[in-house]
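Here's a solo chain for you in structure tokens, the form predicted alone.
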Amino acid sequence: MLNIGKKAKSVAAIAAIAAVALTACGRSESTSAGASGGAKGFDKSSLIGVALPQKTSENWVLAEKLFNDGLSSAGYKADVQFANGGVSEQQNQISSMVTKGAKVIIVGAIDGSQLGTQLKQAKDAGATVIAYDRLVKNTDAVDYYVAYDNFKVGVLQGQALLDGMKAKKASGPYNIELFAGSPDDANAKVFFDGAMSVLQPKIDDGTLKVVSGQKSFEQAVTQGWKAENAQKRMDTLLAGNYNSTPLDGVLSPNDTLARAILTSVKAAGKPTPIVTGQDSEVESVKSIMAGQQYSTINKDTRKLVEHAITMVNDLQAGKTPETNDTKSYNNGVKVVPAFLLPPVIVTKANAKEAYANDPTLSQYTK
């Protein structure tokens, strides 16, 4: 189960945004004509909503405290909602936004691809839609996307699968499962590509076998990131193809699947397998420090919302928001402008350094 309250990061980075001059010093163009916010501007204190998902990870619950605390110093009025009723609760919320008059509407989406209606409703009304940590997908009414760069973080995940079994073992052939998030997430499946990019070329000549055979992301999949479907699927695997052969490694997209993977590895009575993560979750850097997951992936929360008020800044003072890739995040309607964030790659090896400065991780890592 998720630590939630012990990470109570510091906001001190977020409620500074307040005092930063809304200036857009090496702004770059993009492609987003229909920023219908940024063209005027809008009142300080206007209302700004922020539609997050359930509450799945301990990343998630820490965004809704810092858009908090963090549109609230910045002079706006904050409407943070979780939808933890499913993807019908969220359409209605955002509605609710809409109707409040929210000037700007950032969406962390349950499902991107059911939020259109919605969406086109907030445009209609003269908002701007920011896309936050996952796209929205098949519709032209967002205008910009903030994330870290989740190509990137699979890429990192498959190869650190690799670093990992090779530290332990010096030559394969390895036996490896692969977990995905869930098909209702547009990271899913970017994650899970970035990590094959790395992984299909070693399956193909040898050097890796997925011994259960399941090797597509359909077959992959971890409906609603829920750790229990995670330790399910590990058990079923475990069973039907580890009786006597050794497992060596199992990608594994975030911690909490991490964890579940690895509670069912150890309620089988086998030897711990490389795991890999993402989030950084306390429970997850602990487990990574005593020897057991092997790594995670850094994308601190804390600067992924900071930027995200940062366009709101933006648009609020009537320019057009920083982005660096306005090409690669089609999301079948539009190319959807985008600022991408580096993600870290975090492993006993390196926690003490990645964490120096998070207030929280650092004390796991001495």
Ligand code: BGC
Second form
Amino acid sequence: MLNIGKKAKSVAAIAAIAAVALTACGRSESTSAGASGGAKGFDKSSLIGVALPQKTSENWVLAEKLFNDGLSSAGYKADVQFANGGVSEQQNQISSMVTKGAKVIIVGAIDGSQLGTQLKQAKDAGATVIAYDRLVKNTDAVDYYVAYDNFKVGVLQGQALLDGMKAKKASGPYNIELFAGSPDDANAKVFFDGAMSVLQPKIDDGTLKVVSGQKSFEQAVTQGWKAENAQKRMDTLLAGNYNSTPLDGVLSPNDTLARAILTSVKAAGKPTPIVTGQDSEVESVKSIMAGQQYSTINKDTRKLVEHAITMVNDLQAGKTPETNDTKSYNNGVKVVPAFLLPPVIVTKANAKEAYANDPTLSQYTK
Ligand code: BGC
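Could you present the same protein in the form predicted in complex with the ligand, rather than the form predicted alone shown above?
Every chain and every other molecule in the complex is listed next, the one we just looked at coming first.
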């Protein structure tokens, strides 16, 4: 947990008191801007900006459509933008949303620490800023955070890796390798820390062996969440460490990277290890059903977008949006009040049940 200054502490204290009041009496009506201030009680036809990152996984592509449809059908003008060109494109998009008078700006940051100036502009213009899926760091210009519980995602991945290996071979030691996401995405370290909270004790007691010795987050990262970077690193790890040594498992932070890791293993002619994932991407669900990728995480994008839009509706009606965590997400300057949804681990064993209500994914689990 990062240190917070005196001012941030008192803001956090106010937020905590507000949260207790909220828990006690449900959503509270409010017409003024409180500790987490911004636009409240605005016109139903207002502009709402949604700044999405790059299309690094299917969930972002789904989110674009869901935000456009959901915001439009609620009556708002939606301005939903991807920033495939990178950080400066995303900065320009947010500035332009502010100039156009957006009342709420929802941000899925490419680099959570590079948006301070633009989000301050948004706050100065009276907009409310909601960090979506990824936390925005080192700025007080963020009011709320809505996401699946990222640390829990990592815990579930670490546990799945252990369970999967154990089901194949009753006792260790197990040889593993570790992959993390992109270091500019605030989520990547949280996923890794969650997984290591399960794996580190098993490394320490000798149950797990990271054969390459590459155990730190910095060594495990995958720049830009790019499949080609993970595949290249896996090729190198296999060539340097697994000529005659069996590889039992790989911690992969998401599905795109899991499939890249499996491609590398296959190309090297090695047996399929236990590989974790996240996002419930169609190709990974098919791979799980075919006995290739071991696990994924279900973070239903429909629910996350729906909750972000509920926050917008609350703000529009002059209410304080509901949060359920006012402790965990310290962005370096403040603790951002969060609404966290629970992630679900999915393997071949529970896929049918996990995707029963998903019209797309349920097709692949029959
Ligand atoms: C999201 C993951 C996703 C990754 C790459 C993360 O911030 O939480 O669901 O796999 O970005 O797009």
